[in-house]
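A single chain comes next, written as structure tokens; it is the form predicted alone.
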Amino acid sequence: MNPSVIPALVLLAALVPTAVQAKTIRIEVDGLVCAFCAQGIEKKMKAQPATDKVFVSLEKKVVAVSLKPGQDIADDKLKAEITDAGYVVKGIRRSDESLDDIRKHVKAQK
């Protein structure tokens, strides 16, 4: 390869956009009636490395987790933590969202 050519590649690699990590995870959840299971999951999910910060809606049945710069959880991990303290996920999804973002959509919701 011609020696004259790396700087060039190096540089448009420098520009292609590298895939975009989700900074939090959504999760439906079915069985969040009380401040208590609130509480249970909340706990639950800031046990996780990962996590950096934790939103629970019981009115809307929301569980959102942002995560730490670098960092993931997998959704089987996830799914597992919540069916094994007795709910149901109904979906999970993944966005680039500030937690707080979601904490306002999820409260403005009627």
The other form holds:
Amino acid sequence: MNPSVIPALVLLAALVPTAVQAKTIRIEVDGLVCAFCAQGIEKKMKAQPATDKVFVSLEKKVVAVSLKPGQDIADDKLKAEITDAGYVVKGIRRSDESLDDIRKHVKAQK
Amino acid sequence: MLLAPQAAWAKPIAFADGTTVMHERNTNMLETQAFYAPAYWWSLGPGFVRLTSDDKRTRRDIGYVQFNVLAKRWNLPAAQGNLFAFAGAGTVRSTQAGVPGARRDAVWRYGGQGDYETRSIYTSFKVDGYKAAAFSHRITTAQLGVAPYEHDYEDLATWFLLQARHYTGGLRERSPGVRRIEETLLLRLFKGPVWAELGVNRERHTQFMIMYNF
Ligand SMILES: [Cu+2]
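Cool, the form predicted alone is there; where's the form predicted in complex with its partner chain?
All chains and molecules follow, beginning with the one already shown.
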């Protein structure tokens, strides 16, 4: 391989994750039973610089966070924040659904 | 008869980096508290409680600072259980009809609470103690609640609760015709950061509570 191509490939590699970056993070959480649980987690998630909006469903035990364009929150950080709030993370998923879509799906499933 | 201080249902810690302000009153009691929780497992704050006997002859004004700790939490897929312990110290100013002046004492507060809840069932058990040179009281409270529907975060939550309370140290048993165990029916409502509760006991005394979390 031509060595002069390598910087270009590195640059491309750095750009690719941004191009396919998720819009929202869906976190499954154990222990969510009342509005105060939700309020505490919402407060923690809103304090993250990459967070745009937060949606919490007690019914689905889900905390959904929409991200600011081009930004993300690492899984370790999410786990640490939810643990610090006093709850247990069961799973983390990223998706391209908007927060409103997630909210609609949750409400429709009720 | 003196009525019990402190609402038993409320958790002394709402959430991490959260502040809880609470006010409760009934014919015998008035209480205001403010707790700040730096982390989800502890909180600290001041409180004031005024206890007045049925015959209005005895009054105790207690100002205190209280420390609350979450000793254990169980996070289950659709339920949560908690064990809290708390301790505090303050001063009490007691006045008695027919006795001139007021008596001042140091007072200690201690207690614990266990609760278990799903989105449709709520149970709690709480012990509340006050100890001073002139008196010692222990108030034990059990609650069982049901929700007619399961609320979600953005909804209004509605609960119906039965509460049973037992008192020691001459708080209740000295009044003739009064049951040793007080039974109260409560309606609990919350939405967003506001929690309100209305109740009536067998002697038809009402109680009211409002709490705000931020
Ligand atoms: Cu809760």
